[in-house]
Amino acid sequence: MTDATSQPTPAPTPAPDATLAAYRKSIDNFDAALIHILAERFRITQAVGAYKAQHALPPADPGREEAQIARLRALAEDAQLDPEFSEKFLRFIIDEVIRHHERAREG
């Protein structure tokens, strides 16, 4: 029994689940790889933005964007990944790239 000044004894920590820990480690590795891949992609798109700015090209290329979305939706379907999710993810990236290109044009 505890008195009013002492803290209750915490519940014992469950034993670590080795299977869950292994899954989480794999997810952590994929997340790290994804961040590095995105960083490299943005390095390249920043170079594209600088090139477009130097050559007075528009920041956005709607035709290319739509072709890329169609291509990646097909890849997602082949990989059994929700194509709606893949399109939302790609549109988010494209929107960020366009913002970078607009800044390069202004700067």
Ligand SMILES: O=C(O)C(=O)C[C@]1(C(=O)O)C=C[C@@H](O)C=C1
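Numbering follows the first chain given and starts at 1. What you see is a predicted model; the values in this text were computed from it and never measured. Under this definition, the rigid core comprises the largest set of C-alpha atoms superposing within 1.5 Å between the forms. First, how it differs from the form predicted together with the ligand.
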The other form holds:
Amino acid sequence: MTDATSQPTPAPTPAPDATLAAYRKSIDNFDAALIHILAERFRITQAVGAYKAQHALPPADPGREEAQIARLRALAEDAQLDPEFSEKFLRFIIDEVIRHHERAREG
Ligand SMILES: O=C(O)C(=O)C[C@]1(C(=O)O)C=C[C@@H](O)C=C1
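Structure of the form predicted together with the ligand, please, following the form predicted on its own?
Okay, now the whole complex, with that chain kicking things off.
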């Protein structure tokens, strides 16, 4: 029963699930590794952006991107990872890098 003064019943706390907790621990480790790997990639592309700005090179190189995407799609297929997803993921990262390069060029 509810009335004007009663609080909504809180959702029951699920029983601790050791199996799910172990999977999640592993996921957390992978996510941490992914962040470190991405940070390292962006550290390198920051240097590339500075180099390109210094040498008046264009921020984007579509030919290089095409080769990267073809390579990554093949790697994804080999690893049984969705190549469409892999391409979108790389595209997302490269687009961000190009934005950084453009900012570096503007000074
Ligand atoms: O290789 C370059 O020229 C880069 O600037 C790096 C990078 C990348 O993030 O991999 C980014 C932009 C280019 O269009 C191609 C590749």
